[in-house]
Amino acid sequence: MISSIRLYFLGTGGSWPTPQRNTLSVGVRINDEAILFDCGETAQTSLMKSSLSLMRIKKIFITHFHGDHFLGLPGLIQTMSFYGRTEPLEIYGPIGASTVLGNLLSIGYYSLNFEMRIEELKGSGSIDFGDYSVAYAKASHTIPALCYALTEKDYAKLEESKIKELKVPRNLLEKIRKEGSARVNGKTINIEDISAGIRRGRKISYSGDTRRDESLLDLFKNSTVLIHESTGDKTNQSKVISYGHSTGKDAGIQARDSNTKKLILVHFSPRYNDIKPIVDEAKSIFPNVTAAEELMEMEVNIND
């Protein structure tokens, strides 16, 4: 059972990284696990100053092979190798990520500790990891591009006094709320005889780089957060859209239209010194939104 999920800015630019802001990464901390969306430049970097520790890194997602969302990948494989790391990490990304990842990978000479398991991701698709999945779909972008969501299992939440009544030993009950029921002195339990209800599981969309698209609407539908770049406001829109990008209005678009709760923007242009056109364009559509700026950290509450 998932307990805490946080959320980490470690880099909220596109493009290049400037004195303001680092090219884009995510970082989830999910319990005693962390995954990584996207790897820019300087992630290590971020991750260093951050309260989340990169030994902890389990899964790193690419949506696409721009150079902003996946060349920071090698120096932070070396350092998680000089830390001593013997545990094997799982990269996924679109089509090519094999070629791409294993080329990059091989620059220099270095030798790792630790397995390398890469996979591409085909198409639209979720991978079940136990207590959450993380789902993908196409992202409209000028090159290969994926877009993520990482839902957490829905779980029963239990009745204290029906647990009581029935004499169920507090050690079963994770069986029980896994396995749907569980032998108590002699007599079958079921999840339904000390249940309260149903808690749905909190779910956090990344888009990546991609234009408003409807079709992705599915994926983001009823994120408690979406993650979603506005690499510029109105004044840009048709250079935005063309190199495959979204506006603020766009985003809060896709927010109100996939009944999200909390829009996050990242991924502002690198010609913005200020973004507020673009944080009130997304306003002006949902009202639910925050500008993610460098280091962030941000609990995602059951209730949110």
Given for the second form:
Number of protein chains: 2
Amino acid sequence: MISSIRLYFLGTGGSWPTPQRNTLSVGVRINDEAILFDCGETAQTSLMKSSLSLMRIKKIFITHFHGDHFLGLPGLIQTMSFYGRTEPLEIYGPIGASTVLGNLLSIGYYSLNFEMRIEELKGSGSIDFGDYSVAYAKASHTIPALCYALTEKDYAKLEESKIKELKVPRNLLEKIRKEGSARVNGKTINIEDISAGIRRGRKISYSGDTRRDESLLDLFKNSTVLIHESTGDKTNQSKVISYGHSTGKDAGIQARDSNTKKLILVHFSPRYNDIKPIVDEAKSIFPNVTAAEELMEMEVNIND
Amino acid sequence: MISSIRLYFLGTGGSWPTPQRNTLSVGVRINDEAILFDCGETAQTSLMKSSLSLMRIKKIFITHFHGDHFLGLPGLIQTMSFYGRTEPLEIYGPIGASTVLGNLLSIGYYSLNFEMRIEELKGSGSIDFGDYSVAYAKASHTIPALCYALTEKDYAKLEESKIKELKVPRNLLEKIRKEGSARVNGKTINIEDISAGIRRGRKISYSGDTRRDESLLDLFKNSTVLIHESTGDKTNQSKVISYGHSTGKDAGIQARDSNTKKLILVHFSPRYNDIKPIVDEAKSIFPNVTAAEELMEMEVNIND
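Same protein, different form: I have the form predicted on its own, so give me the form predicted together with another copy of the chain.
Expanding to the full complex; the earlier chain stays at the top.
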């Protein structure tokens, strides 16, 4: 069972870093394990400055192989090894991932003490990790790229009065959750017998780099949090789109049309000294917008 | 003629970054051009925070291919291209440089607008760049590694009274410096005719990662500034040496025995919260020691 889901904005900037913003990387802590979406340069240093230990990271999902989304990997991996990691690390990415990451790990003089498991994701799909799944779909970008959505499994809300009435021992509750039923004093108790409805699992969607595209609404649908790129605003809209990106307005539309609860904007073009025009555009379409800041952390609240 | 030589400490830490110190990179500005010694992760961001424009960089000298000395290269190069660079960039490194840097530049989806000229340096030697030269020699490390020394050409001190007496036009002074002589009013004027001795060129030596080794004293000899690694102190001396590094004391000995003027310590092990024991060790051997700080800048004064 997942209790806490917490977001860590390790890098929030666009195609290259500035003194104010590093390139993109977002950590998600799910109970005791963590995953990363993208891993821009300096992600390891941001992790060290955050409250998320880099040793908790089990899986890294790369959206695509533009440098600002993955050049923090070799340094992070090397430091994990210096820290004494022996546990395997899973890295997921779009078509080409095996080649790119294979090349990346063959440069220089690594001597890693742990195994890298690289998985190349093709088309769209979903990977089941037990308490949560990660779905992926094709982004609309200039090179092969993915968007991701992490979804917590739906969760039965238990009813204390029914548990007591049926005398179900506490130590069987997780078993009934997982398997749907258990034998108690010679009788079968089903999850429905002790629950009062379903708590919908939290969902965190992550756009990486993409133009606004209706085909992504299914992936983003009913997100608790949608972390969406917003490279520019209406003043440079045609350029933004031609480079495979979204404006603030595009991000707002995707949040609104996917029935998202909260939109968090990232990947602001480094050409903007002031991102207010981008954020205002998104807010003109969708009310609940936050502009990510470096090292911002945020608890993802349980859905009602 | 070189007027100003200025140092920029872009990253001063050891094998992995900490929130306080980035991995190693030192910029040297020589009049209007700049070079880098090593290029650890985040060097580009440090450059943006410093007063040295990353567009001034013409040459990068990598000491060796442990990640903390070169993983800032791909991001820096990509950003140079985003900034519109068209001028070629020269990268120098030890044996294996062509392969490593070739691999590094073939990962992901680069589209560079400028040429990379990679030169692999074997053994020891010196490269003449006109107003200065860069010499290199084999470091004592665990993998192929180089130490470097940048030396300004010696410079004739001109004597105003002689210039006036011989009626040498101002616009011929540089020619006489460079070529040793010029024809003035039908007579040959030699550099000796208008000068009063020689100003010795400034010299900046850079150790990269190395054990203390007497064979390096020739490269470091008479340095104005010796930038030397100092990974640990006497409390972990045997480990420091077994990993191919120097203690503070080792750095002090190299400075003293090479007749260096000023020793600047870099590459402190990230295991040290307080580097004072390392710095004190160096100072016990050699008086003029500075511990490099992140983004420290320093003018290299003209030798008397």
